[in-house]
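Here's a solo chain for you in structure tokens, the form predicted alone.
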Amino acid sequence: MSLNKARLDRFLAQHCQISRRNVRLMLAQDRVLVNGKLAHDIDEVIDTFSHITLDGQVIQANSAHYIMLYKPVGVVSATQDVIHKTVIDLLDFPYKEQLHIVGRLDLNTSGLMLLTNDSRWSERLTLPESKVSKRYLVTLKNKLTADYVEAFASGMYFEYEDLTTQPAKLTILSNYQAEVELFEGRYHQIKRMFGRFRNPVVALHRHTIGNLSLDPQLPLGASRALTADEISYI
């Protein structure tokens, strides 16, 4: 859901088919609260979330939401597909329709994946100047040495978008795995970085957004509402 905006009058005007003239007559009389609160600016601005009332009656109350879910492989990231199980069809929520995904995951990586329908949270979280970090375990079907570590430190080049990947932690695991802590998304960056060694890799999992990690209680393809300490937190 985009998270529109409007001045008050405005709405109030085209919802109850009156003259804005006869808004600033409501707003007068005290007939008018906004999140709980008397209305008396024209200019006061809404926005989709913003709960409405005239006369005691309801005229908006759409709830933002915010989901968790544990997203398999072969699972496309999209709201529609016509091939793939898509992660919207993952959802039993009522309100599914109404959510977008924030930052998506490739047919064949699983871990943590985040929908709302609250745009403005969305895009906090994937903005390039937000700086929200993701990390991922990677299982790689080559050997791992302290050469990576630098390389991914050091950024890599794409010459097909003509730029420089930003710095991104690379932490040997084991021989074949790795965890990497990337600040972008890049298109199939962490396999395009592991390319320049010439290791595939097997499997790729994201496990956290920002200070929030995938729930070790959420069954695969499972997912629950975010608590309101979790959509602070991350």
Given for the second form:
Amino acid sequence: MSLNKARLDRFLAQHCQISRRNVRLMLAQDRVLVNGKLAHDIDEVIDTFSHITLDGQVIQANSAHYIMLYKPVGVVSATQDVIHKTVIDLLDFPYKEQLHIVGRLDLNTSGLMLLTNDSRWSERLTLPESKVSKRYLVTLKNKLTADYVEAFASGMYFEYEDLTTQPAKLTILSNYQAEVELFEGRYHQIKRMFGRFRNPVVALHRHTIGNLSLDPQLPLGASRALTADEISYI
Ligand code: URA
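The block above covers the form predicted alone; next, return the form predicted in complex with uracil (URA).
Let's see the whole complex now, leading with the same chain.
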């Protein structure tokens, strides 16, 4: 759901099918509450999640939802797909059709996926200037060598997009396993970065976004609502 903003008088005039002059009257008569407070200002800006009552009747009450999903390999990060199961298909929430995906994962990548109907929150997470970190566990076909670390940190030029990737942190965990921390999300970024070394990625798993980690209690394919603390971590 996009966070549509509107002026309170326009919203009420449209909702109640009355003139804005009558809306002004309604406000002056203390009949409208926005988020529990008496509204008097016709210029007040409301959004999709503003709770609005008129004469004690609720006329808008949308809640924001924030979901963590443990995405399995083989499930597509889309809301609809004719071939594969989608992350939305995995959810068991009545309002799931309203949700959008925050930061996609490839079909053959597993791990932490976030979904929400709060576009302001998801924008904060995905805007390149926000530089929210995402950490991935990567398993490679060929042995890793120390020179990868510098190459990831320096950034790599991607001709198709005509850009150089932001410095990324590569930590070698064993001969074939590494952790990669990215601060952006370019198309197939990790696979393309290892591709520079002709080293195919055989498994990719995202375990954190910002300060939020995939809940170790969450079974593969399962999801749960984020806690208030988790929502504010990001
Ligand atoms: N980089 C990739 O190549 N794939 C993902 O799914 C995420 C990051």
